[in-house]
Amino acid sequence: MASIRLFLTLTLISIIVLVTFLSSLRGYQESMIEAERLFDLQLLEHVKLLSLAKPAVTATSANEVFEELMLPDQGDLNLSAEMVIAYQIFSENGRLLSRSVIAPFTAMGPFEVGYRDVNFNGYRWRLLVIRDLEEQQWLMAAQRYDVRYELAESVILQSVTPTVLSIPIAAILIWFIVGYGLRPISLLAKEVRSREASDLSRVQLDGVPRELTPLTQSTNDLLRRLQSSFSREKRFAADAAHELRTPISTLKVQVHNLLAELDRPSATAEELRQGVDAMGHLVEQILVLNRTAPDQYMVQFLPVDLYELVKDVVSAEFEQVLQREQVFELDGSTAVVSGDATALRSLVQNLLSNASKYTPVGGAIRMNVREVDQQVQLVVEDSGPGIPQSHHERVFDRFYRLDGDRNASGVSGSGLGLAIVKHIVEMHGGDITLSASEALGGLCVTIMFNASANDSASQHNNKVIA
């Protein structure tokens, strides 16, 4: 079932087609009947006149005295009473006394009392046969069978076609009546759909349908429990980034002080450094992902400039480049985007530390910021081993490492960075694609942001080069 308004509106038209159409049936039936039992009695009305008529009549003042009997308006028929009855006197012993023009001169039937159906003149017809004892005359009258179920359909028909016609007009108007039956359903859709990720308060609707309280009430339970959920991964959240930091940087402090102890440090000691701090960092980058969910904070886009943004990250950064002696260039100009800053921070901060990381000492790097058709493009490139294309959609799995630490960087990685970059293009409703850099041989990020609609600021072209 496609949609509920068509189905209702099919099955109601369906319906009230069906009845429509039994019900006129019935009718007609009835009415062709009640019309033969008129026409009996307009019979019997014109062999009562033909009684009353002097045996001298003539067929012209017959047809006179039956044109008064005619039903006033028969349509297109055109029909006068010499084509629609006839009639015949006859004297006791069986004379032809009189006739109408379309009348026989042979007896159009037994002389016998009473209707019944006769042929004659190529028609079927029906006949009514009465003897006049006091002018010692047997009279005749018939009318055309034919005649008369035009004269009945037509009056049924007329009355029947409103009813046909007026079905188009019953649909249009149960289409309307079950939309705005249905309309609050779709007001609860919209409630729903309009609100924030991490907005789960109670759906509160004016006037529900006592139909639409089980779904109201289901929804809220839902909400509830959802709320209940995230706010115990907050509370995990906060405990883990107190009760996982404070040990970490107890294990750093001790293990500085190890180093400073032993005159010449092993190859052990170093490994035991190397892996403390590796576990730093991947306590900081789980922390980094759950704090960036759109439902574990509220999301209140602000215009950021992105250009600002990197040249800040940058300079923070920059002393992880100048160790691997690394040739850095950042080019571009002033991009305003609808963002959170410390996500978008967080974002650029893992982009820089990918590519040094994995570019080798004395290697480049590449950043480059502009608005592309009333979008913000930000590309990182860099001259290390890049990403092979087949592996492009598995990198932004969360601690999926290519190959290990492929490249002997000396850095251990976590296979979170690219998860929380890509999760942080996606809640910016941005997109990301990787590629082979043309220029510097290694990888190409590229991700697109879309303009902020508040961006009245001048365009500067800028250019940092180390």
Given for the second form:
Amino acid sequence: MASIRLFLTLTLISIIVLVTFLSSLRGYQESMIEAERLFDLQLLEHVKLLSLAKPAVTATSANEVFEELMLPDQGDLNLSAEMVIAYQIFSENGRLLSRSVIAPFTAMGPFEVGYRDVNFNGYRWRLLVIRDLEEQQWLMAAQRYDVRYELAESVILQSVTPTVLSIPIAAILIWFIVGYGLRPISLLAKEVRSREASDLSRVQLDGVPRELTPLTQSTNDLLRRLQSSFSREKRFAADAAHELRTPISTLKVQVHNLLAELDRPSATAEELRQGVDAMGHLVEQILVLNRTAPDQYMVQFLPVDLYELVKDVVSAEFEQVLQREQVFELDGSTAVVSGDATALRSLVQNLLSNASKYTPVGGAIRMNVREVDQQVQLVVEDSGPGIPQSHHERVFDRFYRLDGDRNASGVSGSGLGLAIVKHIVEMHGGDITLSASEALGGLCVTIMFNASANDSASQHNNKVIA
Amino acid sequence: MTSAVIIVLREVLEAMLLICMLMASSSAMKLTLRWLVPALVAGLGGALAYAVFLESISMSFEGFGQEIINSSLLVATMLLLAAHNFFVIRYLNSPTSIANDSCLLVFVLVGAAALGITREGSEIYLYAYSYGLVAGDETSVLAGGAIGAGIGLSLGTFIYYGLKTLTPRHCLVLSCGIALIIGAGMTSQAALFLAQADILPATEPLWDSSALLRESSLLGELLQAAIGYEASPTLVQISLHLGAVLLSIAAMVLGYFSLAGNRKTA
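For comparison with the form predicted on its own, provide the form predicted together with its partner chain.
Time for the whole complex; same chain goes first.
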């Protein structure tokens, strides 16, 4: 059953068709029998009238044709000439006394009282024979069967045809009514579909029909359980990271002291220091990731000059770039976005750190901040190995690292950098795309933010001041 | 009007039983119903072509063209139904076989449905044309035809949804049974046509069950449409009927064992 609407429409219309058509058929058959009886009665009435027309009969000679005196005007009844009743009057000894135009000279049927079917003039006729004892004569009246049938059918079809014609109208009405009846389901689906991924609040619809209440309740129940398990997971990660901060700081001091106490440099101790630093970095990243999760972040956005912010971050993090002897280039101009400065700083830090980390020693990094069509574009390009197209979607997953743990650059990372970047972009209603850098050959990260509403005004002011 | 109802109902019901059974079995095998479109187009086109060229068809084969073409259509449909049963049993035996069979199966479905529509559609067209236009009885033929078609289509809807309420396995087993009965009925009808064309010997009927159920009664007409009921069948008809049943069973047995070799090697 692919579609409830189609199923209901088809089955309902089928039931209506079966019930109405079968009853119409039954009604047609019964009506035809009744019509037959009616026509037989009509024949009888004609014969009775014929018997009353004694003066006319006696006045005519044996072979004289007796015109249709007893019939009303044919035109008034709107009947065809074929509807005319043929009749004959015979004497007791079988001599034809009189007949109608269409009646033959010989008797239309046997001289036996009653109704019977006979053939003459190339048609089948319904014949009524009556013996008039008083006048000592036989009266015969006949009517064509096909004409009787046609007339009866045309009358009965007048009631059958509208039934047949009404079915398509009923089908269209049922289609729309069923669609209307099923609307709460599509409304519920729309309500669930239109939600943000992080929105796990209760589904609330006005006037939910009784049949849908269990579905709404179970959906809400599922959402509640999801919400609690999500928040439990988040709390655990954040709490664990927070709790780890102090022992890691202590560990760092201890390692520093250990290195100072050693008489000669030790490779093992140096590796230990690097390991502790990496662990500290990871814990900090987990905390940032949780702080910047769109559903966790509750700050008021303020206008931030992204170009200035990038410059600040670069000057703070430049040491890493210098150490790796990389060429760094920053282009752009004032571009104001509405956002959270701390989160945006974290975003730029992560992008720059990633670019520097995965670009080989002596490579190049280029950052660009500019306004494009009422939007602020931040582009970070590098000459590193890049990320294959097939991994573009997945690199934003938490703890996802290209080729398992290390890529060609041989650098290990926490696997959280791009997840944090994505969080912050989503939090600001922006858009992030990854591509291959045409200029440098490595990865090109393009982020589009909506420009702040008072951006143009501030830019104008800057120019005025300058 | 009653004759129009009975004739159109018989033809529509015959086509609907075939098509709805094929629709239900293809859904049970998780195929889409898109094959219906080419089947309808080919079937209606075929019916129109058959009706338009009826005169030259009747004149061919020494005046027995219509009988020969009709019996060929019936036998071809029966063979396609046997092929349908082969694929259904193969699917029931190993559902993954559908991946390889789907092209051929769709061809079988389109072919069987199109042939069914061609035959029944041309008969309805001929009846409507000869009674409606020649006899000048349009209203009663149209009303009767609409009632017959309406009842036939409604019954078809119930057959389809009725089969769909079953589990896929039961639906497919029942579809095989229906295909077997329809195919056998078609073969005995084809035998009747071939006897009329003097290709098969016209022997004496083996029995006459007219007293129990006349072919011309409404139930007789419906049973003839559904299972090929014949009140006074000849030995040839019975033999061919049984032959079609055996052929269908053989196709199913073949379908059952066709994958056994693959499984052993796998």
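Numbering follows the first chain given and starts at 1. Think of the rigid core as the biggest set of C-alphas that the two forms share within 1.5 Å after superposition. Small disclaimer: the values here were computed from a predicted structure and weren't measured.
A.B. asks: Could you check, with the core superposed, whether the Cα atom of Met32 shifts 2 Å or more between these two forms?
C.D. replies: No; Met32 is a residue whose C-alpha shifts by less than 2 Å between these two forms when the cores are overlaid.
A.B. asks: Relative to the superposed rigid core, does Pro184 relocate between these two forms - that is, does its Cα move 2 Å or more?
C.D. replies: No; that C-alpha moves by less than 2 Å between these two forms.
A.B. asks: 2 Å or more on the CA of Thr342 between these two forms, with the rigid core superposed, yes or no?
C.D. replies: For Thr342, whose C-alpha is compared between these two forms after core superposition, the shift is 2 Å or more.
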